[in-house]
Every structure is written in structure tokens, then in C-alpha cells.
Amino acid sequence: MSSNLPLPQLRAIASSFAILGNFLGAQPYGNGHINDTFAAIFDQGGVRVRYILQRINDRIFREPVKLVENIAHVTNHIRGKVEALGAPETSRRVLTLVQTWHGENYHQDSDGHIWRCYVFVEGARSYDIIETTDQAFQAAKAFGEFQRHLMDYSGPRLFETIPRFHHTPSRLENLKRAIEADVRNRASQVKAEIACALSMEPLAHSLLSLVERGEIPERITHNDTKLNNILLDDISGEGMCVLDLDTVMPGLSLYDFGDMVRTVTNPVAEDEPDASKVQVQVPMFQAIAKGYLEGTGGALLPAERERLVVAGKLLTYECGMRFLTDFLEGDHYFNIRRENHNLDRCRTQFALVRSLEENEERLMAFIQTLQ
């Protein structure tokens, strides 16, 4: 898939769906791994306003229309529990679909692919590295409050958009297939990180294995908390809206802990070629910890919040074994903009396990002050 679409096909697809105003332009915005997204400009009465047109990948999201049908749940549902508390701004606090003049969630263009559409959150935006602690509180907060709100859902259970995303142990089977075919003839070249990875392997099962002896229970999870998946006001700060539902579905909450663990933990970018940079940032995990803590409610069991700090290690290995998979198979999972992407990737991922491991007495015992 390719972001560079010509403008009059950019129209065509725009114009299916349910917006009135004339049709100004689009550009391709952000910076995501995986869909094609652009911002389409209309003009709605002498102003200017914005839409995001998501072209979604259907090689990676084998069943999209099942997928935006998850998130016109999911966001209903939370759209309904905000109404009800009073919240301010409700088109900025939760993802808005706009339907298509058939009714419709979603529009499948010519080619077959599936494009869904957004109403765009203006004032408000998403940091790629969290600069401050309260930025960290913030974005975990809203996570929290994203999962909480989702805990009284009642309706249909929701479609699993990538089967087992986050079962370890499969990412690591898949790794190991990875390493054995070596289609790319680069095994050689990632000794180092291939041992890394293997000498991990107990580390794959630790939390299944307490769902499995029923210790915690499954939830509905976002599955995919960047940071730069929150929506942070330009003015107040507050964490508003939650982004990039794709992998909304039945899940482990320390799955979404972990994935704010790696990603605002690390004080350089997620694909910074110097691993020595790595080191874990403690005031932003205490940030996190409490933001995600008081988002929940309360409503996490206490073998959830004892395996905070596992689950960070957990999901930032999963990523770490991604990456490299995906850098052995020729990169065709994540986009990539150099030669080595996926391996800078990977290597900051378990840099970051190894600073967390040195570092995990001291955040546990933080942990449990918030008790």
C-alpha cells in the first residue's frame, strides 16, 4: 500500500462519505506503522474543517470490516459513559466515525480496500517521546479511564483483529521459524540479538500462565498504548482522546501497561540507531503507574498491579521479538524509511528490557506506595 494517492481519487473517496461542504484537498498525515491515513480539508461554510481518511490495511487486518465494526462498538459504548458523566467536549474526548450516505461504517473503494473516516480532534495533539512527567500522567490517565469505561461493556464480544497479538510465546515460535528459513540470508548479522531474544524465553509466559491458573482476567484493552496513541489538549495538557483502535479487543490489562512502559520509559525514539542511549527513565514510569492507576478506578486486582513492572518487561521483549522477525522475513510487517529499520527497533527494545530488569526493585517498591 502506498500513501501517494492521486488527489482526484482522494476526492472520490471522501465524497462517500456522509460530509457536506466542497472538497478542498487532502495530504497524507502522521506517522503510523501500518495504515495509510490523510487529513481531508473541506470547506463547510466559509471555514475550514478537517477529517482524518484511513485506508486500512488489509494485509496486516485480514477482516476489516469486522474491525471497524469493533470500533463502532467501542466507541458508542465509551462515547455513552462520557455523555453520562457530564464530560465536556464529547467529540474530543472519544474517536467519532462518520458514516457513509449508504449508512455505512466504512466505504470499500475499486481496489477492494476498506476506508473509514474520522471527524479530526482539533486543538490537541500526540507526542512521539513524552517530554514531561505530567504528559506521561496524562496519556496513561486517559488509558486508564479508555480501559475503565470499557469494563461494563455488554455487547457482542468484540472481533480479535490480529489473532493472539499478544501471545508471547507465539511471537517467539514465530521469531524462531524466522531465524530457521532466514529468507533474507540475515541470521548472520544479528547473532547477538537472536541469543538476546532466546536467552528471554521464560519471560514469554509469564502472564498467560496466571490467566491460565485464572489469577487475572481477560478485558477489554486498546492493545497498542504508544503514547503517541493519546490525544493530549494544546492548552490544559489533559489527555482527551485515545487514537489507533485497530487492535481494540479482548486482552490483558497489563498488556496495556507494558506498551506505556516501553514506549514513555525510553528516553530516546523507538528507532534511535545508538541502543546505548537506552536507559530507563524511573520519574516517567512513577508518571505512568499513577496516571494509569487512577484512570482504572480502583478496578485492577491486586495480581494485576503486582506484575506492573513484569508487564512492562513482557511487552517491550513481544516488540523487541517483533522487529527482529520482521527484519529477518525482508520487512514487510512495519514500514520502513532505511536500511536497518527494523533492527535499530529491535535493539532499543530489549536495551530497554535489560535497564528495566536493573531497575525493577526499585519500581515495584514505588508501586506499591500507590496502594
Contents of the next structure:
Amino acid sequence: MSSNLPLPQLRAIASSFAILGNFLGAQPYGNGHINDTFAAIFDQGGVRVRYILQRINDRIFREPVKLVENIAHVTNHIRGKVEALGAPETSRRVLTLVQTWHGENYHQDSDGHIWRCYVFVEGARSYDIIETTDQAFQAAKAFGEFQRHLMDYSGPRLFETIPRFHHTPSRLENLKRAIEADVRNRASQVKAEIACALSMEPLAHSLLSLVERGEIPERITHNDTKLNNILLDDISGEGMCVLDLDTVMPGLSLYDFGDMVRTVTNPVAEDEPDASKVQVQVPMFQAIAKGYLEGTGGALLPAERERLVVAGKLLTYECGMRFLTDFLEGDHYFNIRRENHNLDRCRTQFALVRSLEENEERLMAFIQTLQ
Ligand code: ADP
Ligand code: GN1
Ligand code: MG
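Switch from the form predicted alone to the form predicted together with ligand ADP and give that structure.
All chains and molecules follow, beginning with the one already shown.
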């Protein structure tokens, strides 16, 4: 989601990037929760060509210039891989940063905010709710391939854009601090959600303890593999382009798989006000497990495969806690569009964790069939 900006301001920003032709207009675009995203249209020799303009959220990403440089390194590496594979339409398969007329990967506006510009990937779309198991498979396969492409990344060390991003025990500590401070006097309204979050504390340590024991490796991961961060081709349905590279940094493959479980197996929107509609879709889970294993091309260790279900529970729990914390703190992190928006989001997440627990044996039994 994006706030609106006056057209002359958007025109000035768009004109700082090395785009030929005439600026026709720009509109807020997409359903992201973090950055301000616009689709800008240019007339290039009689053809209307779109670009994505994004103002990076610098309350969340404190070093936006280093973040854009990360993205340049990652996209250059993946472009090399895609080209080596001989895949057609490279600029639809990896994000392409458009440079400014000065040859920079970003533009700084008069208020000091950092903007970037991407080639718009046409003929593909992102989904907030999945429709078919094939879409689930394709999305997971593409996120798996993304992970595989980064396994031999040897460019400059990537900057950690949000420290401890998936350190779930820290997320729980943040929640406890928010409950204690209760700056908006909201804690009494959410006693059940607080109790639920606290009762699941052991889950918070489930993957970190494996990393500490050296059982699962750190890799370069995406870390925000929600469904609307991938574009599926309109015609073939293939997972075309992985988006939202702001949190690409060292992490666990299981974080990427877990966030897909969170967003793909839920049959309703993340912000559905009636959490009783949340019920894990087992065939969707099966499709992403198959797709991710295929995309990663056999690179996942048995210790990782065994934790695919736990990862889903963990990432969903973590996200639910983050929404609850933001609700208690007055909604300053995630973009909201209505009262109690973060609370509705938190409730769907906790309902999904419960449903994953209820179906755990079935899901685990399916994973065994894949090994
Ligand atoms: P946020 O960090 O706020 O989630 P994203 O980078 O995910 O921002 O972008 C928001 C939305 O904009 C995406 O979900 C997608 O629909 C759309 N989008 C982003 N980049 C492109 C692109 N290069 N081509 C087409 N659509 C894009
Ligand atoms: C945010 O940027 P977006 O909308 O793709 C958030 C994710 C959350 C997600 C919940 C940088 O993702 O971590 O899981 O919302 N991104 C950041 O919908 O915090
Ligand atoms: Mg996004």
C-alpha cells in the first residue's frame, strides 16, 4: 500500500532516473506493507511503458543506500545465473534497477528520502490469496530457485538491513515490552491474544537452537517470501520474478519456506476480520513443499526437510506477534488502512498456527513421502 504524492513531485522523481520519453503519470501501486510504491507511465515513441518507483521506508530501513547496493549485488548475481541458463526474457526474471542520469542506483529527494526505480515486469501478477495448487507449486519453486541461485554468491558481503529480523525470541521480548508499556491502553482488549503469544514461547527457540548446534546452516535467503512478493506469468503461470529484495541477507532456508506456509496455506486474506475462516489448506502445503524442494534442487539437508512444518508454525507465530506488538504500540510499523487492522492480522496468524498444530501429523507424514 502506498500513500499518495502530488503529481509534480512524482514527475520530478521519475525524471531523475535515466528513462527516455515523456512522463505521462504515476499511481500508487500494489499491496506492500512497508514501502511507498508507484507505477509510473512513460510514452516512449508512442508506446506506453511502465516503471516501478519506490520510496524506501527509512523509519524501518535505517540505511537505505546500503540496502539498494545489496539489491544491485543480488540482482547482478542472479542475472548472471539466468543468462547462463539461457532463459528467455531476463528482464522479466530478475528485478532490473534503473540508474539515475548520474549513474547511481538511487535518487535522494529534497526531503532526504531514497527512491529506486525498477523496470516494470509486465504480463505477470502477484497474488494476495492463492487460487490453485499449481500457483502454489510455481511460487515455491521460484523462491527455491532464487535461494539456489544465491548459494554461490561471492560478491561483497551483504549488509544486514534489519538486524535480528527473524530472531523470534527478540520478537517475543519486543512484545513483552509493548505489553508492559501499553502506550495506547490497548492491552486489556487483547488479553486472549497476549495469552496465546506467551503460551507458544517454546516455539520461538525451535530453529535457533538447531543453528546453535550446527545442525542447519545459515545461507543467503530472501526472508520475506510472502505470496505477493512473487510475480506469476499471466499465460504460463510460471513463477517469473521474485520481488521485494529489501531483506535479502544471511538467514535460514526454513525462514523462506515458513513464510510461504504462512501466506499460501491460509485460504483467506492475512487481514480477514473473521479468523474462524482460517484453516490450513493441506494440498497447498503439499504443493509448496514439492515446489520448494524442486526449486532448491536437492540442496536442503535432511535436518532442514524435517523442519518444514515447524518452520511454518514459527514464521506464522512470529508474524502474529509482530502484528500484535504493532497494535499495542499504536500501528507505527505496518501500513494500516482501518482501525484494528493489525489486530485482525494477528488473529488470523494465531488461528493458522493452531490449525497447523492440529494438522501437524498429516503434514509431517506427507514430508516423509518426499524423502
Ligand atoms: P513492500 O516492501 O512495500 O511490500 P514491494 O517491493 O513488495 O513493496 O512492492 C509492492 C508491490 O508492487 C508488489 O507486491 C508487486 O505487486 C508490485 N511490484 C513491485 N515491483 C514490481 C515490478 N518490478 N514489476 C511489477 N510489479 C512490481
Ligand atoms: C511486510 O514488505 P511486505 O509487505 O512484503 C514485512 C514482512 C511481514 C509482512 C506481513 C520488511 O512484508 O516481514 O511478514 O509484511 N516486511 C518487513 O504481511 O518488515
Ligand atoms: Mg512486498
